[in-house]
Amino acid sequence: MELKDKNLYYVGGVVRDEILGLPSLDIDYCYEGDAIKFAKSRGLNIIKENPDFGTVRVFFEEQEIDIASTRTERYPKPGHLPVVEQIGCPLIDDLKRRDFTVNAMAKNTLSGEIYDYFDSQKDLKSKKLRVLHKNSFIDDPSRIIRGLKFLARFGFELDIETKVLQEEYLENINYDMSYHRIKKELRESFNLNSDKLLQKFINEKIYKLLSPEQAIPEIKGSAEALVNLVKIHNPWIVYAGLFDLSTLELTKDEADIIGAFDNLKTVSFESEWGLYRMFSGCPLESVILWGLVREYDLAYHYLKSLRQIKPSVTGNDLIKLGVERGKLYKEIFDFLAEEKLKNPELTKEEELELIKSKYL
């Protein structure tokens, strides 16, 4: 059973992926109105409210369901995070500050209907990406960045305005800005994985949005392969940690990461031994990074074939040899890795004979 009323929209990206044929991600509920009287008018199970941007938390038909009252907003700085300024206003004006006209519809859940005021499906068959006034990127500068998830997803380009638009802005960027929408929007967009949109990200100079001072890193490779070797936790990292991210509040992790990175950046092998030595300590996001800007055949070499071998004696074993605990178990699997890496072959009885015939 769906939540209907004559009052309430499902708005935004659900109504665009619903056009498109596809399954959306999210379901986003807007009631023109206040939504959180309307949750309590028709005795729904509310978990949380907010009047201050007049939103609510339901649990309908055992999912927790938000519901969103329309809402104008104003940005008192460029760039900043908008206060809402009328909470109830008509459909159309909450439509009217969105990102782009395809996420700019709305559906009644009980009609049917689709209101589209912005020719938005339009946009959406010749797969144009159309902002709904000249100062949007002004407004909310990640926008541009967010640009970069829809053409990732659906193949969306910029029309010619919203391009013109966008170059004026890289021109002449406003750094007084909220860096926390723009990781939000990096992670988000880089998360997909794809070497075309970092291309992009690149060669329209959407990286200028980062700081003021970006060298331009010449890559070796494709990112895309790489990440497809490993399994990692922050893959936006591996494309956005290519450019000075100083301006970014970063996670203990996301700094690791960079940290490792700026250390291997000077780095250089001379075995795959020392190959191997140096990245096993390292993120393997660190060691992506650094074959994109270094040695790329040598990064995809150890992340496809080189991290795998592994020795086979564990720690158990050792005690059960009579050796006690302390600095000579790393000297016996740093050696047990290094005589792997050359006959990758090795059985455990193997490893074991060498430990006794060095050690014991």
Second form
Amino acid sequence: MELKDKNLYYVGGVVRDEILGLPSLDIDYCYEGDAIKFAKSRGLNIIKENPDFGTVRVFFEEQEIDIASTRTERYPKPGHLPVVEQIGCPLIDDLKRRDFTVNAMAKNTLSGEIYDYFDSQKDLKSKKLRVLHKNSFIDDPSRIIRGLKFLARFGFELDIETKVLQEEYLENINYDMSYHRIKKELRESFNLNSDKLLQKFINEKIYKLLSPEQAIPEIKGSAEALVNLVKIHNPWIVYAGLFDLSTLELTKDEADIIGAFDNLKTVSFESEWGLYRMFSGCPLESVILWGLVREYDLAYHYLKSLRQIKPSVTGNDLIKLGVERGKLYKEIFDFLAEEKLKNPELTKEEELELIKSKYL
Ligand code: CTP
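Next up, the form predicted in complex with cytidine-5'-triphosphate in place of the form predicted on its own?
Let us now look at the entire complex, which starts with that chain.
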């Protein structure tokens, strides 16, 4: 059974997705009035409540559900996180503060009626992203990146007036902004692994949101194809890493990827073996980044084939041969890897013979 009430609505992405006939990633509920009072009056099992935001998390029918009160917000500083102005405002005022018309619909949980105050369904049909007011990007520039995400996910394009507002904002960016949200939206967008999205990010100069001075990378091939070769879980860094990320807070793994990419740019190699050695020990994401701005075909070759080539002999085999652990191990494995690259058909027996003849 679902949670229903005459003042309780599904809101935002879930309504959009239902009309599109798509499953929703998460379901947002909104109560017209005070959601915490509602949860208490209905005797719902409250897990957490946040009176400052008017939100409440309840456990209902084996599921955790977040319910927000209808609220209006105000941006104390453009681009910073908004503060709540009024909790329990009319539904329409809550919908008005949102990013695009297609995300500003509500559906009543009891009657099933859809509340569409801004011609959202029309925009949904024509696949248009339209902001609800002219300050939308000034208030929250991360919405520009959200636009890219909806392009990659649903093929939505900016409506002409919204496009002009985006261009105006990108000509006059206020860099005093919440980069936390910029990073979140970049991650969600670029995790969709889309060349089309990257092209738009570059062509429409959206990269300018990251920092005032950005070198524009010349991309040598398909990022999507390289990512698919190795099936990376979080490909966003492969896209974002093409730009200066100094304004973002990176995790250690992300910073290591960027660091290894910077190193690769300074290393040179002369043979296939040199390439293999240059990349081994590097995160795959760094190899992809290098391929995208340097030698695409070589990165492709390494990721598809070379990196799979490994000696069959193991450390245990060396112990059995009586080789003592130490520096010689690395030398032997490097030697074997090089031989294996020259001749990938080499069998384990042949590898052992090679070791015996060269080292024992
Ligand atoms: N929203 C907004 N401005 C933002 C982020 C979100 O107005 N910068 C509003 C939109 O109405 C959006 C809702 O908050 O529908 C929920 O945000 P989020 O969960 O990030 O997006 P969804 O549209 O629900 O999309 P998804 O399917 O990715 O969850």
